[in-house]
Amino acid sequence: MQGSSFRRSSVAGLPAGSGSALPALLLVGLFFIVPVVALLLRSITDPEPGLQNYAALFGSGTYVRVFLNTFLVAGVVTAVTILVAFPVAWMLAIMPPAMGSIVFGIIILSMWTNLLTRTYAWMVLLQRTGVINRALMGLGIIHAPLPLINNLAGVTIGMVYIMLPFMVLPLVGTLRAIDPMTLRAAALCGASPFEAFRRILLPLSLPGIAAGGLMVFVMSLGYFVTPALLGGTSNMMLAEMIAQTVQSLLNWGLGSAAAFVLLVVTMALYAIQLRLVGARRTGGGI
């Protein structure tokens, strides 16, 4: 039979094993390519033919800081997630294998929880009365509450903790086909801890970090739900000024080709990605 499919895949023109790989390639044509073809027609159609809508876009002060805030707010998120995950990822990969299930599973358990419900139980933590600035002014910490949502820092709280995931898969598996015996090389040479996570865990780790990190940050860049409720108007991101264009203002031209802009940086960044860091080590991360 393998030869058949074989000869069939041959007569067609196509390499050997395509014809398995067709029914996702016609989903991904009829459910991305498709969709993103229309969506550039009408970025560049409506109202009318022609490059207004990205005039408009790039032209405007109040457009031009929603994409720097959008950017600022992704990097933030991106970094600050790398430093949070790589202990834990750490963690995970040099503990027993039934301890680390065990923790393994409570930080996937957070994935299985509905965004809307995770958003919300943060704003009734983060919130002038709180339980965060409740229990600070208790211990006697702070005397006045803190500004812990509708900014920046309500923001990345609430993002870090929905990305985490994303981050420590990736680094779990990178950091766990890192040879122990290398580290302990380092330390017989007279290494100190620091040198070592330095000049041997951390580039060794550096595809995880980069797999992991893309996948932070261009979520992040899309990102709705939780920067529309932790963020407030002063904090409004790409995904909530498209959401309003469309639905309130009934500016698809110009929602369009926002959009668009969006997506082309998403793949920009991958294929900046797949240049520096390599396909097979980007994959080989995850």
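What you see is a predicted model, and the numbers here were worked out from it, not measured in a lab. Residue numbers count along the first chain shown, from 1. For clarity, a rigid core is taken as the largest C-alpha set superposing within 1.5 Å between two forms. First, how it differs from the form predicted in complex with its partner chain.
Relative to the superposed rigid core, A55 undergoes a CA displacement smaller than 2 Å between these two forms.
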Contents of the next structure:
Amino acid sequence: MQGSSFRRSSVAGLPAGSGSALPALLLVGLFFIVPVVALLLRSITDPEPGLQNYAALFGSGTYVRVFLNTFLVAGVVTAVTILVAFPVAWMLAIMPPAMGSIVFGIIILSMWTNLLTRTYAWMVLLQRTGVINRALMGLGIIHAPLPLINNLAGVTIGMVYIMLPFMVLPLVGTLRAIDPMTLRAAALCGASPFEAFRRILLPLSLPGIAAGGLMVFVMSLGYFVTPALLGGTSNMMLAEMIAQTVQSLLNWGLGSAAAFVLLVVTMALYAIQLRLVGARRTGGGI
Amino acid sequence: MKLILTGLLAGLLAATAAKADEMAFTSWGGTTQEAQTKSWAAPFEASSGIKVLQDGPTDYGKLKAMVDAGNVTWDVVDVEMDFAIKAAKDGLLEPIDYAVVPKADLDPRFSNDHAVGSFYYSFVLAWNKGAVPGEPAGWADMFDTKKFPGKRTFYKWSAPGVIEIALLADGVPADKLYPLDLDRAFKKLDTIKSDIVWWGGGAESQQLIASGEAAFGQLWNGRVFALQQDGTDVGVAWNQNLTAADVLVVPRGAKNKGSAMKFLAAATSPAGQAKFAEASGYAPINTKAKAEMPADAVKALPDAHVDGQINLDMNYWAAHRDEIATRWYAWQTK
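Output block for the form predicted in complex with its partner chain, input the form predicted alone:
Full assembly next; the chain just shown is listed first.
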């Protein structure tokens, strides 16, 4: 969604001569194309020319498992993020603008705080001897600490928290564009609030859900810090596996191959996102 | 404009010139690197006039990247012995200049052509006294979840230690550990897999034990020593303590090789080793160092516990590092 509008405006803003695009192209070439080509080359030449790194990647149960797990975690995080973000976005959409901008500010502010700091804060909160477990045990609600860290639960909590703004922002835009009269009309026709949500609000907000959902999913695929600190080794994500392959095994060919596959998958998903969301936006006439 | 450029250029030249009497030392951070800074870098700066910049933590991938790219910004790096042997074979290290570094008093187990001992440590069983009922006596207790329920913490990376601990706990005699029976080790580790919390660095291991997040675990003895110094109520079992060494290496193409060798001479001197051992609880690799230490400090060292002490086989690990690591990470992610 952002990509398509960016592309449109930058093309429209270009002066007639295409020569002025050269610096931008050079920058893209230098900082994106060159490293990607270097990565690809290393994956097919290190330690010797050939496709053995890719064969090892797809032949190894470990990497395939980590790949699948990466998609599983990204999927779970995306689903939970949508569930949490929807009510927040709806509240923001119907709030008086002055109050809305304050809540908006709070959400944005969290994005500006250092990622590592925020992840460590979750470690303190979630561990067995952490604030949440101590409070629950102190209140007598539970008798043994809940396993909230070093597992899928920990990764999901930490990542949903970090991804929330990326889901709320596109959703608010879509929800604000929905005419509140449609909901009132539904009520007048006898629809229950749930029925109105299911048949009017949800379908009309789908473009926002799709845009935010794909963005969160794509971003989650390559995430490193949060899953590495809050997850366990049995739900390791690909980025951590790549770091391990490079740092501990010193097998850069294999690491490059894994990184390249991740990049291709991410780019493909991003392309789908542009196409899907772009088409819906213009076609939906919202 | 021209003036600004000239000024910038002069500034750059001055910066490069200043670098001639600077060097970078990289270690593992936390209480260990603090002790190294205090015991080695500070006196060395005072006596030689060479400024020692601190960096870290040690990262083998970064070291290789620097050497491969021909842009080495680390001059002396503290690494594990098995890595040093492998790295020397792969051409990542400069040879040690023993004309500058006096070799006579160095324990020959811990120095070779491309590495000189930094200190040696023991992996010990440590526990939070408030979180564990009774006293675990050895590695077998780490695998006995009935007698000692709760989380236990182990070193996360593929390195000498955990495999040996699993085999010892499974009843393999200490002198029959090598070659390592990986199948047997992983089978034993499977029995407690869901109770393991991994630590990736020394500071993390201290935090896990101190907070009781993990009731007990495998820690470097110096990290336990530091916890006790801070007044944390930590127990330690020296039975079957596993020794291995850290060594200091100079990456190939290091910019300040001359200064690096002088630094190595100071770090491995009897005085440097004695000071570091006293501050860290890790054992000196200079055989003359203990004579310069207070008797109390000597008692805290791993070599006060030679009964039941087991030496990890660094040469075996250097030769089988990749093969073990592949299986290690495959098992971890399962």
